[in-house]
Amino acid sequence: MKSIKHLLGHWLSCKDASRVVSQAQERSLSAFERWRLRMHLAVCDKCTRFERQLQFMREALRRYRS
């Protein structure tokens, strides 16, 4: 039987959750919004490869500007 948190990481898909991971760069996210992106990421170790991805572009860029 999946663990409860095997199902809840389900609910938000990963084209879902990479467009959230994309949009938090942007605009603070609901609480809603960052629970059920965490239970995603917690199953899902592309989206989680992703959104590190995201975070280590964002500091180069950042770097790059300094």
Given for the second form:
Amino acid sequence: MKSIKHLLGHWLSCKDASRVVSQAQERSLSAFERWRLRMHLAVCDKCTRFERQLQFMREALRRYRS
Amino acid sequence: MDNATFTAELDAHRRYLLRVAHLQLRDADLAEDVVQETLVAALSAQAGFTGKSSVKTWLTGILKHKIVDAIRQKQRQPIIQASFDDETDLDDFDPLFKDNGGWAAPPADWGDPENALSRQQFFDIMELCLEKLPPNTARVFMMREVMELESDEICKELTITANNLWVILYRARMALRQCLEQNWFAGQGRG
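Output the form predicted in complex with its partner chain next; the form predicted alone has already been displayed.
Then the entire complex follows, led off by the chain already shown.
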């Protein structure tokens, strides 16, 4: 039980995950942050979609400026 | 490239440069001045254009320096600083999310978004979406994503913390994402 609670304590909400996905475009995430984000994205289609959309926006802005 | 061709090429990017400058300076006259200086600098540095990048990329690089200079000048006026506080405060209340941190309005399916990249109309919508961002948010986002300034340069030029920067960029991305979804991916533009 203790270990489940411990894991849930590290569980990211979609709100938190979306912030981390955005910050990943500015700085390198720590190993722990990357692990936490991967755990979240593995089970969350919405945030996976969100991450792809941010990557697409970056590509669109790259095209825009070049 | 002969002179006439080169001048015509510069002129073709004028509208783009003005939009980009205006998004960061929010001052039509100042944007006009900065673009004028950029084009003059480009003309006199024509020999320096090696053709390794596109003319547009090269002009964007010149514009970047002119905009940073203009912001430095403006920064001396204290007005600009005040409105930053409103735009950097990451309130716990965020209408995009439910109380439990789940999406209130989850991202919609964008299909194959890459198709949009070949449509000029998509980029027009993107410009409109950028115009709708709050001034400082647009400025920071453009500095990062179009001028390609490094995060620490932006923090230094605007005297904001890294955390402020992340919050502003996050807000900008959330708003731009939502605007593109509503005005392009959900509409007939996608077809």
